[in-house]
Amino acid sequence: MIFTGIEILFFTLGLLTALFIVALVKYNKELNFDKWSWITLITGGSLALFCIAWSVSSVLEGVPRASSMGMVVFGIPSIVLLLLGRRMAIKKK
């Protein structure tokens, strides 16, 4: 086997991180984020990436209950923070 699950996870996380940064820069040119928009968007994005890493690594270790709890504990706040940051950026414009 060439790639294990963890190697694919890290590659995917790197790809998602790069896409998130590119999207933030693109939307910043459009909307001119303020300090609080940056803070909430970066915190929400980091939490979403952590949620993905937690859940996939838990499934690979054979603990699906920890995976589902990680989705609830880390996923829901990340979605709330991303939506809040988006709303603050659009409201400012």
The other form holds:
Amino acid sequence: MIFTGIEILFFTLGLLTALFIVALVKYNKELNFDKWSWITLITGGSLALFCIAWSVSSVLEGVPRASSMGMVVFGIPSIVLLLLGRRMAIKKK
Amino acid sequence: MEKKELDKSNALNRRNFLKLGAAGAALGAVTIPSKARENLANKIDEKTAGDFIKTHDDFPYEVRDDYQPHSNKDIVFSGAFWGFHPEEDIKQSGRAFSAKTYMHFEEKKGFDQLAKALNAGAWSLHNAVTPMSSQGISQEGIFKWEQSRKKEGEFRPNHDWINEHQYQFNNKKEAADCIKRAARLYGADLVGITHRDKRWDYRDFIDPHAIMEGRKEDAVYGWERFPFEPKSVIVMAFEMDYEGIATAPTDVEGAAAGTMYSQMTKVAYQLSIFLKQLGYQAVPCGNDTGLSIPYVIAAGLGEGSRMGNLITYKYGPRVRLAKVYTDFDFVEYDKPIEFGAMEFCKNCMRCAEACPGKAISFDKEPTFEPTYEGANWYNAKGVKKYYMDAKKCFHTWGEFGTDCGSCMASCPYNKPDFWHHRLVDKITAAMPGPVHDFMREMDIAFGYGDVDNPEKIDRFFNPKGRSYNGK
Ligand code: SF4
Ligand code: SF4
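In place of the form predicted alone, the structure of the form predicted in complex with the partner chain is requested.
Everything in the complex follows now, all chains and molecules, and the chain you saw is the first one.
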């Protein structure tokens, strides 16, 4: 294998980050986010990316419990924040 | 610091990827040229490590004025095997340990013939060439003190003699860099250099061969037999296999430890030959001749801990230690470091809970004296630290017939080299004490550090189990 699991993970995270930024810019043009929408969406998105990074890394190191805990501790708040940010952005419109 | 040098060795290693991420350079991972990426990663590493790793000019723990160098007679092995203390229980532990080392128990996973054979192979080089150095005995086999010089024209089938020409380095940093590079080439994972400090040398030495041969008058000797005045001590740490140590307290764990005893025997000897061929005197040592822990702390390899072992920044307590005494002193010395491990120990106590022998202190704060009940001749008193009851520990070794290691396996600092553990370490170091309680609980909740778990043995032997390095 040319790339290790962790290298592929961080490459993928780079792509996901880029997609997330593109999506934010696109929807901002449409919905014109206010300060709180920006903060909530960016925090939620960062936490979601961190959750992916943590959980996949834990699987790679062979500690599945750390992976599932990561999904609970970082994943659930990230989904809540993203949904909240989405709602705030749409409501504003 | 050696650790940083190691990190810089691979532009695309796991930590560097994190740093790229931290810089918001996820896109950069695709587009920045590798040299620029390496420089950026190194800058961020220096910045973040610099914030959390403090250096000290002096030995970082208080040492009382009445501190006395420890006697080689007053270590648990000397009491157990060579009769320097009359206590029957410690001799009994020694007999049990010796007997069970050679027995296997097919019904006990991790203590069966497979595990015992693994352990025997691991220790074999150490046992063949420096048999008792792990028990603190000096001058064993190739760890001999003798310094010889080759006569003009004499043929020697080795290089174990001092070159008449002394190599001169351009400056002290170059000397330190070359010595550390040599040690790493031979197989050390961390290297540091410190002044020789008589406080950490054994006050006297025991000679088990004299005892076995009935020469009682030679059973104890002093520094007058040491062939030169040491000026520097080069210390090395050797990373033990993560999945091996995770099987504690079994013989598979013993094999992980023994593998590094064999490795450190080889490397310390090789480094001593390197110094001799540079024209300087050198004596390689394992656990013998001086106390390794204060020497490695002084040389900046890590911090002390509740369990009594060194905690390194990179590998936590999962290391074995060796040292080389030399008269070479034109060298840049390292400084002690602090990254929050001793502070974390105040709230953690996981090793004390995991210890099957109840040998590790639950005291909140370090002390100058042991606080456990009963005899304590085997502790070097007068240093502010946590004192563990080595006699209870050795009794547990006698019950298992191997060297346990549950304390190391349970420690939150014992993690594979993954970016998220580095991140947690840094957050931990930056946080005040009460947060450490929370971090400790999270470490348990996330499933790290459980011991006495037979599944870990399956995982050790499973070829697919060795994925912790991200491959
Ligand atoms: S090696 Fe085992 S018995 Fe000894 S201190 Fe560590 S956990 Fe306790
Ligand atoms: S387990 Fe906890 S208390 Fe024990 S040495 Fe490690 S950090 Fe310190």
